[in-house]
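We begin with a single chain expressed as structure tokens, specifically the form predicted together with the ligand.
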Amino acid sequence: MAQAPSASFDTREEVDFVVVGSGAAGGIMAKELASAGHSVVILEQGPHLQAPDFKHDEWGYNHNNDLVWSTRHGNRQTFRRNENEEAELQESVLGYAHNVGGSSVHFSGNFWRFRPIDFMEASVRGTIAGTNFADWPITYEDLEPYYTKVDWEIGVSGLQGPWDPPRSREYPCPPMPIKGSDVLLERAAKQLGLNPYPAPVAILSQPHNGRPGCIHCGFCNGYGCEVNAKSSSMVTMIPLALATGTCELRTMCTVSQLNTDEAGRVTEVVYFDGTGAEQAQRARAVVLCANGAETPRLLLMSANSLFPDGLANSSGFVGQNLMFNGYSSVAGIFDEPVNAWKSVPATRVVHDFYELDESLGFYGGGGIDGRHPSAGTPLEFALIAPEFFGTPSWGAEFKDNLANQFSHCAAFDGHSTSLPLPTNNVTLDPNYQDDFGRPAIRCTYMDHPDDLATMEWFRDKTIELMEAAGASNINGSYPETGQTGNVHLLGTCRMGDDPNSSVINSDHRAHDVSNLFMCDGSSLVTSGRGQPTMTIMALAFRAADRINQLAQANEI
């Protein structure tokens, strides 16, 4: 795609908006305020990478972690399970690329819109104590047209499910060809007496507004689409922003601090740019899209004499409630080729446990989609195969099953809940830094008792599912001990209309600052079932839209 021409600010110039990321939100954020008329700056610490840049290297992604902020780039992270523990250096808050598009660039594109009961499911479900379970100030009534304006503006390939929520419109793609290997799980879910159908995807199954239908390659999970058929907000949302000539996209420019004045407004934004020169950006109003990791260290970085404890927190609530989604997976052998690497990370999914029933004895709920056990690439599996299938790890006997195994198995995948808990967060770091100097993220999680009970019964359950598809080497798990990282970052700065329980109104701006936005991937209240990107962007929509309002209304 030919790079569009794009608007240059001076620094000491006041613009409109600061954009702070280009991720899932960033970008969907950076289009819809250029498009109203507003001047945008987008800072993004990583490069603007092209189709013709990615590659099917195994070794370089899923390893040296080319794509991904990590360790390896200065990124520095710790993790420890409560605030009892010295966190140890570990990558917690996972994988997430800093690239033009974030991680929208090399996510699976599973994307499953939220059902009108995520949005109120305390009310109707009950609190629960010792979590800060609440409802969203919005629902999915609200939300709906956005969700549509996903749909339509990003791409999105799928078909109405039994269990799907209302939509205004259909989806604008048919939903992907089936694999062999959901054949299997759709035909073991119906004789479960359950309802598969076709998962929904940011994937193009066919031509759309100008970018071409998936070719089946393989390689979603961690890799970026060589094809522009993955809907990333690198390949729709960043091409339309910089067309509209109001915005200009910064890259390699790393946000360390939100400066403001003594009335408490944001007026500029400080990074370090591609030579590690410091600058910064002076604007009228800043939107925080750096994620549910990123976004609360930026608040908390921004600490100053009139915001002590973070900018943005007088709730105490940034970086506080951090979710990750639950997940369980069991993986089998078959004996015919069932070659689930093909293609689409997942065709089926199983959606009638959305909301387990309350006699269990504990909170959850979640989804179920087939899928490869390495997400279909062959270095992964020959490192895992002989563990999860208790087959030799070495000599002719693991050369032959890999040539098998490879193309004969599958794994059914649970997705499920993670509740928000007042000890799980995103703090600075006090003895680790960054090669910037910045607090390294310090990441402190520990899974409820419910979401590990709602994990196993869906690895129960999948593996129920396997063994009525006829798989043999059924090999099924979850993280027992509790998830030590994730690549969903949610809740970090939530949404609510009470100051001292949420850091953001429902208009996304930060109760404390009236310039500040927040809008990513922390904003959400409860964690959904798994697959947070289609909500994470249908809030950028609506979030953009009420911000649009505000600014014609001189509000801001």
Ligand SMILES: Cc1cc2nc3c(=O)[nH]c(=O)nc-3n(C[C@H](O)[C@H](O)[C@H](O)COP(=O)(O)OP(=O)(O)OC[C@H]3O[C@@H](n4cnc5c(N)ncnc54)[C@H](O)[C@@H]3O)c2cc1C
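Next block, the form predicted alone, ref. the form predicted together with the ligand:
What comes next is one chain alone, with no partners or other molecules.
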């Protein structure tokens, strides 16, 4: 595997910034800080894969977890529904990538902006019992310039929709061509008086910034892009960061602790290198971009006499308020081939239900898009089709059904809100450790009743859409008993103005540690409507701006 060159710093040499994680936020942070002239070391626990390394390996990616952390890679995770249960070891509860670029390498590319309501919804809707529902300390207007920066520097294809929030500049690339399955969604939605429009995606519909357009291979969700059309931080930001000559990328480096001095400032980042040897990189400041599970774990593992409950955790909010986003899916069979497996996962979206009416009696909202029920891959479809459509699971009839159903089926999926609960959290498991001796991540999670009601509502609405589209063999589902894992890991080190109810301020600076910053899914205060990555990237561009300003003013 080829790897881009980078600067090289001695671990005992104090660099300006250590950035932990190279994913959606970390890649942007490193590029922006290094471009401003700062010396930067990126610590990434996975390898630096690049386009030639990716392949259409369904078994390897979907079952061997070749691209995501799991027990197979020594990263143990446990799960329980509440604190009264004993957490049990599971293969992969919290799904995230183990490579440069993080999960932006294998995500579906759906790129919905948050709307103004997402940042102030608690004030508009009021408190919700048993939750930590709160407003953000920033507004959509504060973040809009950075959403636009994501559009153009990361690369997004789309067309302004009827429900989209205001934007200062149009998309750099036109929307993806509509798929046959999404023609059916569009027709059904219009029949019901709704307003479908092209789905914005972080996948190039045409060449942009020196990268090619999509080749429509159908292997997006869960796969790395073999031509670099998917706009991951691995292909958009990391090369620019390394090209500055002031940024070093260290792969296969697993961070275990942040050390502080007597004044409580971070002085070095301790990690295990690719050989298993313990190292410690000295730094003037540290930015954690490790994701909504790894960032709180690292803070909790860094407890010391000054921070007995975990670094930057005087509020007790480190690890709390974990939000997954809700989901539902409805699949159906059509008389003619619709070829939902082709191209990118989604080309049309319905956002008429971004906010559900309060008269329903529960809080929630979200969006609906068209997909293939198996993410468009044949092996996965063979595993789920008999249960979905009530057909034989072996023999000649099984084969004949698969040959027909794979190209004749489509799914309409709902993506919805999750409320922040103190009981939903990431903590350190006392019974399990990873291969480096670090405590395993323990996830405690049970969806709020309003979240379950929202998922059920979207399931029912997408059944209605599927019926209007003319499907047969319609089957709909949502996690009725609660989710047991997800790839959206949000809210666990939330931002806020009050140090008693948040971990970082609106500059992403830890309330308790003046030279420690956090920016990833953990920073979010509310969950949005199911597609958080664009907001994470916009936050990273804004946070880097704020950090650069603080550094120039000698305030770090």
